[in-house]
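Next up: just one chain, as structure tokens, the form predicted on its own.
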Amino acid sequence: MNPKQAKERIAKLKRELNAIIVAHNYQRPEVQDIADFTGDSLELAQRCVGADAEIIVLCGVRFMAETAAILNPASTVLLSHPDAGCPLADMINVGELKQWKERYPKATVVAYVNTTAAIKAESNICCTSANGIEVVTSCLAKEILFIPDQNLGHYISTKTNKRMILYPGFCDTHAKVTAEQVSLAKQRYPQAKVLVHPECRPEVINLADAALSTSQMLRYAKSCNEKTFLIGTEEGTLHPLRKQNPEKEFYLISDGFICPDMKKTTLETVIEAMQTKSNVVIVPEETRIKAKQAIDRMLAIT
């Protein structure tokens, strides 16, 4: 099946199933192009609230599909590839979180959205890379137990007056970028604006012009008068950046900026999931209700 035929098949399945397709900015270009909506984790969460569709096809990773299922219990949520997970989300389990909560009983638990539904259910509030500063600042407690990404937590700590207790998790893809790579890229493109994701190491963020979520990068690039940009996040983000700004140039800081799990989804896996109604993501109701409270608190602030 060629790409044109695949897109036609997906459009037909969407009509037959009364489905919508949402895709993260890290997805392959052809997958982003067949989506009804693309965005970062916050935008996908907002978009999925009350989605008027019988089926939501989530082109991303499992925790994103779980979030869609949490917010839309009346819809069936299909994950675009059965094995698309998130190593960062897997770095903490409920048992470990409970131990940390016992160690810091006065702390408010802020869970990065890159966590499982079970972890969200044990947390006070969720955040994304786009609204983390806003969420942490809104908390009444002086102590914040931030899970699981220590780099994002560290970045937020530089923007608030809270005492941040950081769980030692990290995104393997973003953590691979080094300050040396940024310096070398800046030597090659000295006029470029450097935009990195706040999951990057502190020393990388210190060399950047801005630390932004993927959709914040899109808005920044569109409004900025500069013509050249160095991008420090997963390569999928280059597609919408170039699509929305054809007159500007975008380069990755590192050629290895690829999330293997995000790249598991293809047009063929989307078709397979829709044709067979497979990869259904189900969150147990007790967990769903508790996790939804943490997500709703986030959405109420943003």
Second form
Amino acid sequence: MNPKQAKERIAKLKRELNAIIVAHNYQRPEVQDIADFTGDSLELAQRCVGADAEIIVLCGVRFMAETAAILNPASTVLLSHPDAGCPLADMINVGELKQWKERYPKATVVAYVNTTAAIKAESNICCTSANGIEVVTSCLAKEILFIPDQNLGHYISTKTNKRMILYPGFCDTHAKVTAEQVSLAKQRYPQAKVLVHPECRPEVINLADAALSTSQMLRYAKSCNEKTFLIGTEEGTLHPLRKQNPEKEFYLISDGFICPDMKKTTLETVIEAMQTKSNVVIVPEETRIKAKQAIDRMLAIT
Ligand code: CIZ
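The form predicted on its own done, now the form predicted together with (~{Z})-2-methylbut-2-enedioic acid:
Every chain and every other molecule in the complex is listed next, the one we just looked at coming first.
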């Protein structure tokens, strides 16, 4: 099937199934282009709330599809590839979280959305890379147990006055960027604005002009007068950046900024999931209700 046929097939399946397709900014360009809307995980979570669709096809990774299922119990959520997971989300399990909670009984547990539904259900409130500072600042407790991304947690700790206990998880893809790569890229494009994701290492963030989620990068690039940008996040983000700003130039800080799980989804896997109604994401009701409370607390302040 060529790309044109694949797109037509997807459009037909969407009508037949009363489905919507949502895609993360890290998806392949052709997958982003067939989506009803794209965004970071906060935007996807918000846009899915009350979605008037029998089926939501989530082009992203499993924790994102779980979030859509938690917020939309009346819809069936299909993940765009059965094995699209998130190594960061898998770095903490419920047993480990319970041990950390026992060690820090007074701490409020703030869970990055890159966690499983079971972990969200054991947490007080969720956050994303776009609203982490707001969420942590809103917590009454002085002590925050932040899970599972230590780099995002460290970045938030520099912007708030909380005592942050950081679980030692990290994103393989963002951890690859080094301060040396940023310095080299800046030598090549001295006038460029450097935008990195807060999942990057602290020494990388220190060299950047801003640490932003992907949707914040999109807003920043649009409103900034600068014409050249060095980007420190997964390469999929270059697609909307370039599409929305054809007069500007965007370069990755270094090659190899690719999340293998995000790239598992193709137009063919989307068709397969829709045609066979497979990869249904099911969150047990007890877990869903508890996880939803942590997500709702986040949405209420964002
Ligand atoms: O929050 C998200 O969706 C992630 C993982 C990255 C981003 O900033 O879009």
